[in-house]
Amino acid sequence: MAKKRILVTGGTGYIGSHTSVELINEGFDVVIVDNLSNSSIDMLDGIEKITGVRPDFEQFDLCERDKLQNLFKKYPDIEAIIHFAASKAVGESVEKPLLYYRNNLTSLINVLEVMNENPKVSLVFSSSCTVYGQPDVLPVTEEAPIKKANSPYGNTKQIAEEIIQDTIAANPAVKTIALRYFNPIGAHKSALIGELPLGVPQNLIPFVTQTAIGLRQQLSVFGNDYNTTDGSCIRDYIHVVDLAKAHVVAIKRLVENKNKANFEIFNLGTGNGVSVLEILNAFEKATGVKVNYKIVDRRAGDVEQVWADTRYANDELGWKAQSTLEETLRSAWDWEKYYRSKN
């Protein structure tokens, strides 16, 4: 029986590369499209070393629809798309909103138009807990109301979900699962792939590991006057490999026609809220390395606290986050050390 072919957009990125590994390990053929704007071609080497398979790779920008159409002519047997490709830094989106709207929405529209031309193709969409804004009730369920976004990045995820729902209403053949994830951290246990932000990291953990290894002088903790146990923001930090495995489960659900609606939504997290200062303590405990940090003013676009109610994803998908926080932080540190040792 021929392997099912999956297109992974943004597949050399952080979550995309880990998901590509899990897909290959589960017997799928993977085609990656990435413009390498925030990732490195070296991730293909890591994927190949881990799995023994080098996925097909096409370098172009998904905002160029003709190139995406040509890709489907080259690979007419693509059965599903996992759409990661998007700009994703909250702070940068506040400074450059038009960049985010153009990139994140045009690329999605092009993907959906190509799906209309190839009706057997289904979609797993990389969404985000940012669509909930600051929830009224915690932990947050899939039924929680969508709030006004705190950032243009969050707004692109809200608008993207609306675009998908409108597309499905017009063309019921389009099947989509939106995975709203919380805060992916960590790296593959091999330390061959991990989070590799270009330039100054916009996310907490790479800044922690880069500070711990001496690349950054000091970590800034944005605010200690929030209404939380220690005053710092609270998030739900999930190991990226656990997250990647959920994407494989979602793909199987679609290609095996086990979805219960044409548009399904699942929260992906651990169900535990952890503060920024707790992360720093846990990192020191996991690695023995102390991180130099200072408290600074709050950052525009940040939500005070959010963590997931994961019961629906656990029950309906048969998936659950497995890794402990310390294991996850240790994997991020192992990746940082490995990457710096060879670069």
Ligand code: WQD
Contents of the next structure:
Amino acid sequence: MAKKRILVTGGTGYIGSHTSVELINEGFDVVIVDNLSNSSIDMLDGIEKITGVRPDFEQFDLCERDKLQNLFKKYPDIEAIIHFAASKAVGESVEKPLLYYRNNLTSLINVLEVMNENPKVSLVFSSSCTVYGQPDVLPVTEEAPIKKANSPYGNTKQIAEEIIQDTIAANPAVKTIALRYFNPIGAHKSALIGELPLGVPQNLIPFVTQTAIGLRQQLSVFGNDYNTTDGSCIRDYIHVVDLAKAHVVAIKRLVENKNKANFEIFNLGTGNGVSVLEILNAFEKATGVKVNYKIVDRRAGDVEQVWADTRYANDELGWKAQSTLEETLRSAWDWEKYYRSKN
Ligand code: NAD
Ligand code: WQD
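I would like to compare: after the form predicted alone, may I see the structure of the form predicted in complex with the ligand?
After this comes the whole thing, all chains and molecules, with the earlier chain placed first.
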């Protein structure tokens, strides 16, 4: 049987590269579109070394609709799209909101328009737990109310989900699964692909590993006066490979017509809330490296605590995050060491 072809937008990025590996391992053909605005072409080498297959790659900006239309002429057998491509830096989105609205929404609209023209193509969309803001009830389920976004980036994810729903209402052929990621961390066990933040990392784990390796002097822990067990914020940190595997499950659900509605939403997390200080302890336990840190003021816009109710994803998708926190942190550390030894 011919392999099914999947378009992975943003496929040289952090989550897209890990997902491309899992798709190839599961027998899919992958074509990646990325404009390399936040990733390196070298990720293709990593994907090839891990899987033995170099995915097809097209470098262009998804805001250019004609290029996307031409891609579907070149690959008329694309069966589904995983749309990762987006700008994702929360702080930058506050300073450059229009850049975020333009990039994240124009690229999505183009993807949906091309789906209207190619009715058999379905979509997996990268959404985020950011749509929940600070939930009233924890763990947070998919039914929790959407709170006002606390950044333009977060708002693009809320608006994106609405745009998709409205599109499906008008054209039920546009089948979509939106996956709301919690905090993806870690790297492939080979250490051949991983997270590559540009400049000073804004996210916790890259800052931790860069401090551990000596690139940064000290980690700032943003607040220890929250209403949590140790006063630091709580998140649900999920291994990126577990997250990637959930995409393969979602793709199979769509291409095998096993979806129960034309628009489905799943939380992707571990179901465990872990504080910043617990992360630092677990990192030391996992790697033997103590991270130099100081407590500083709260960071504006941070939610106090959020973690996923994963029952719906576990039961309905038959998927569950497998990795322990220590394995996950060790993989982030192995990637940092490998990457720095090469660059
Ligand atoms: P990433 O920046 O590593 O990957 C995104 C990729 O998309 C990059 O390779 C970038 O070059 C590409 N891209 C951006 N705009 C493009 C455009 N207009 N045309 C073509 N390519 C473009 O980010 P990631 O962490 O892999 O995130 C993937 C998706 O998951 C994003 O939609 C992000 O918002 C979402 N998400 C990420 C997290 C997280 O913590 N990493 C959490 C929740 C949701
Ligand atoms: C985690 C915790 C910080 C850095 C962001 C986006 C969210 C989603 C995931 C895409 C928080 C603390 C961090 C540091 C720290 N992305 N921290 N010192 O804020 O949960 O979520 O990425 O959709 O939308 O907002 O992740 O890694 O930035 O922070 O103490 O130097 O670590 O306060 O409690 P966050 P993060």
